[in-house]
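Next up: a single chain in structure tokens, the form predicted alone.
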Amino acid sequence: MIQLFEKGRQQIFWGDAIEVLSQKIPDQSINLIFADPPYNIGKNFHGHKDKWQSEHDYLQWCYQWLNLCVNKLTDNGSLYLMAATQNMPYFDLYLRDKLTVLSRIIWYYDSSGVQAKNHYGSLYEPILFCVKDKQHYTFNAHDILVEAKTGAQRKLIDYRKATPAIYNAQKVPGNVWQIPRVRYRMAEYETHPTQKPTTLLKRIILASSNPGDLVLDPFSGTFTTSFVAKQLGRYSIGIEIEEPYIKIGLRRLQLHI
């Protein structure tokens, strides 16, 4: 079952996320992809356990919708994709024949969920930033500048320079992005065992994508992402196989059934 909500180029795709892919969005239509897939350790989405019967398995599924969103990108997009620590090296490795990894960021946050008492708590959560050609893709760098503590805040002076200056007060993030996870009663949260915060996606789309341009992601979830790109001026496609976060993505979007 495939049924669509659309108002003014933003797209809800109530389906399973390789069926859409396949049967309702274009080859080379998307400037921008945020894939963040059910990780595979068990998190419960609305009754559903997020748990392969094997490794092998869940990758094999993910090769399968990974190739489609590959086909989707125009010959400038750009991919974004969240895993597990556990399984981001098969992903950057099956990828690097298909894209070009041009950084492999790290989100980290304050504290982990769970308080570990019997080894290192994770902190943080892999992305890849990939595109489809390395010569030409969307980096919006004066977009996303943050501050430079160095000239910002030290005033340390780089001599070498021909006129020694003070460093600059702002600069490009590097790959370690510094961003709170969402918490209970916090303005956004919405019911959701993995929410991402608009302020991760804010960056990513003012970076990799422009004004008017078009932004897929395959498995939304409380679809931060379609919220945010329409704040920004693009448009979106937000697929999701649940119905509870259908609804949640129709509020947050303003569409209606």
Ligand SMILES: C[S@@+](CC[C@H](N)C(=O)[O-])C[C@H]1O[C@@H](n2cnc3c(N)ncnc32)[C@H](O)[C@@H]1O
The other form holds:
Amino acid sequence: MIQLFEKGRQQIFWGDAIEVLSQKIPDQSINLIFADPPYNIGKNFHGHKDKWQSEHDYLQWCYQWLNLCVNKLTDNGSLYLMAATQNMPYFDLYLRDKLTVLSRIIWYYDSSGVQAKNHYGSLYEPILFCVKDKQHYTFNAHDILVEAKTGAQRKLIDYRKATPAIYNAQKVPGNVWQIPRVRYRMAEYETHPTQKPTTLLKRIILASSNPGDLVLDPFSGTFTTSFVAKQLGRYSIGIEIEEPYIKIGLRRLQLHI
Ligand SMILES: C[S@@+](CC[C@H](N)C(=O)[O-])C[C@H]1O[C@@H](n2cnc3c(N)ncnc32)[C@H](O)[C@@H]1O
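Right, the form predicted alone is done, so what does the form predicted together with this ligand look like?
Entire complex below, previous chain first.
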């Protein structure tokens, strides 16, 4: 059963991502998709274990909704995909036939959890940034500039120009993003095992959509994508299967039904 909450610019679907994508979302209607699915690593999403019978089953399920996501993108649309490090190579190869992979991003964070003792512990999650048309896609570089660290104490002068000027102190972020994970007691924390930081979504939404664009998240969890999209003046569609997370989304988006 699918229930729809729609208020103004923000839509929430309570149901299965594949059902909603295939039955409710028109093709070529979405400017930006951020997909952060269950990783098949055994997380507990409100009593439902994120673990498939086999890796093959998991990948086949992902390919189904990835195909739908590709169809939903506008001609100049972008898809960001998160996945477990061990599965990302499959998705990278799979999507290469359908989209152009422009960046392979590493979201790096320090881990306060149990540290690995007999191998190198994981301190990052990979993100694929793909576009439908590599000649025509949205990328608002000026909205996401970060400090360009030169390592120098003083401001460096660039003498190559007619009039010497201080080196540009800002740059477009590279593909390693150091952003802290959402931890208990942080202001944005919600009761969810894999909540993504607003800072991460802010960069993605600012770069790859414009005000008034439609942003979709098929596995919304705590609705971080929709929450940030609303703050930035974008329309949003969030899909989530678990009722408690739907309630978090309604609260974060201030939708009262
Ligand atoms: C990795 S979490 C997403 C976290 C989210 N990005 C956030 O910032 O909170 C994946 C979410 O997908 C949901 N989910 C699992 N299977 C689903 C399905 N078939 N359709 C829709 N949502 C599903 C889970 O309940 C979980 O909340």
